[in-house]
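Below you'll find only one chain, the form predicted alone, shown as structure tokens.
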Amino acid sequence: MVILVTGGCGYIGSQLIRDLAVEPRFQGITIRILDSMMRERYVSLMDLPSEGSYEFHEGDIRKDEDLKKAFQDVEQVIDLAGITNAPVSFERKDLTVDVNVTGGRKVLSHAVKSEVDRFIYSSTASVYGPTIGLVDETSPCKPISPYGETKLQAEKQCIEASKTSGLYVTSLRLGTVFGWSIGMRFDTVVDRFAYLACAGMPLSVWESAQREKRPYLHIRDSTMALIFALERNDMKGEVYNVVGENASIDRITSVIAKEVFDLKIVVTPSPNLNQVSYELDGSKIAGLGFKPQHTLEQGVWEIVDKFRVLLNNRTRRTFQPNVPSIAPELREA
């Protein structure tokens, strides 16, 4: 069997190849990786598991040349391909709708041609945009950045190819990941202020966003989850949140601060943006017998033992850079 996974040298994808390939009920399979390497993770590539048979495809999801070759006997596809990071999709949204919505489209219609099994998506939580309380699968969208637009948008298209082509199709919602992968994104809340707490840098947020709460999953959950939709059989059309814990940013920073004794914290005046807390609610997969198995202190443990030796020695410092606040990110999942 031939498992496509694109977007797989990624923050997630990275983790998703290692852990597919040392799960045994995937043993004997081939892992096809499909990545523009836009961001140059080649190390995402190094020291794969040996149990893995793995082939590597470079090519964008927007070039139908591309995807016929990696769609060569495929039987399952997990999409991870994909602009990310909200805040900044503000400033390439041309970019963000090509290869979101339009290579997006591409990649379905693919893998209907194909007729593949089995087809993942991974969905983001921010597809809700400023909600309020506790939001389940059918609690109105109403993204806020050209990130989340895009992602449901990309979401609809799947369902749509479900109705329609018969496509076996489901799309998981998966709250901010954070932890440790070998393709690590910082430009999330939990990993971006673990590093900046190890770096001797100061947490700058906004007085408003300390005790709202937004949906955190574990890197380890994100892929056990899209392993766990590959493998079922009553998942079909359908959407699932999932998530973690449902965290505020004092909650963040007191687990940052059982690791970093002396972390330093800035907390600063924020307008009126209408901010809101929600949380997600993952009972509907939870029902099917899924349950997250990693914790947020599990998560910054991770990425503050990879700095262990900075922390260490980090008094040698003699500067201190100024830090950009991580508030805009807060406004999204």
Ligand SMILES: NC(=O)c1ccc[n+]([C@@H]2O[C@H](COP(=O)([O-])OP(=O)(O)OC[C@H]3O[C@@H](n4cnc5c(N)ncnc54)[C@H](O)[C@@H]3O)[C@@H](O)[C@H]2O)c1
Second form
Amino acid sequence: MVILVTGGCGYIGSQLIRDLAVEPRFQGITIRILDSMMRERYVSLMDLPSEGSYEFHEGDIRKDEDLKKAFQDVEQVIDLAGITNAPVSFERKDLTVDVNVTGGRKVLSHAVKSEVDRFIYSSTASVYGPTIGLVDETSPCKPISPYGETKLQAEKQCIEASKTSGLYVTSLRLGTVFGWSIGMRFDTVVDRFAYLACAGMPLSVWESAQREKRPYLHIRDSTMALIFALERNDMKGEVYNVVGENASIDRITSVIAKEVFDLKIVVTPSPNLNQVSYELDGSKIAGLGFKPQHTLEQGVWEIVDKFRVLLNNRTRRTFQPNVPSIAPELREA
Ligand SMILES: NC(=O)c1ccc[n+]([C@@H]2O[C@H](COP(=O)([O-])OP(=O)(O)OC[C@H]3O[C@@H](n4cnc5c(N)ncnc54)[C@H](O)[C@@H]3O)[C@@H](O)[C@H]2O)c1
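Having gone through the form predicted alone, I am curious about the other one (the form predicted in complex with the ligand); can you provide its structure?
Following is the full complex, with the preceding chain placed first.
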């Protein structure tokens, strides 16, 4: 069997290709990675677990000839490739549409032609846009960034393909991912704040955003959710929210402050922003038995641990696996 992971060298992909390889039930399968290397994460292909059987295709999801080769004998697909940075998506809107929507459509059509038996799409909580309160899968979607818009369009293409062609598609709307993987991103909030803290730089926080909640998900819980969806038989044509914790910026900085001494936070007065506080409701996938296993504390600790030497004696080393949540409101600014 061949599992195709598009965007397999990215932040989530680089962890997923490792987690798939060490799962006993996936022993003997070929993990085929298709990535254009636009984010140049060559490191993601280094020191792969010896249990895995891997193939790497450097290629572009917008090119039929690359997809044709990548889809040879594929039975299952986890589709992660895309332009993923929301601010960049404003500057490079055409590219974002081209990759996320047009490229996404091509991946789908090759999946239909190849009659794959599973297609798992990595959607995002950003599809909801400015909203308030508890958000479930039936809540209206009004994305504000080209990133969110294109992810919603691509998700709709997936669900439509499931109806028209019978393709078994599941879409997971992931919260913002945090925690360590070899293909790290540092452009999302928890990872960026943890890095800045380790580098001794101040965290800049908008006053209006301090207590606003957003959904977060540990990297290993994101890969476990993708594998969970791959193995089920009852998630066809459906979308699912996936969240570990709905947390405020205050909560995130308090967790970082537990690990790093002398954390500097600069609170910046900000205009009343469009985006308001919301929490993702993960009960639909929880009802099928999926339960996130990792906390914010763990994700922050993993990153701080990687910068241990740089931190010298500015770390507290407080995290212990399975500790209860740390109380919020520890802010040093
Ligand atoms: N990281 C998060 O917080 C988060 C949250 C919700 C959803 N997601 C979704 O999960 C998926 C993976 O996210 P990530 O954080 O790993 O992103 P990432 O940017 O780290 O990885 C994306 C990968 O896609 C590759 N890629 C880009 N354009 C390509 C193309 N035209 N052809 C082939 N490969 C291409 C890049 O080289 C990169 O390795 C994305 O679809 C993203 O929208 C991520």
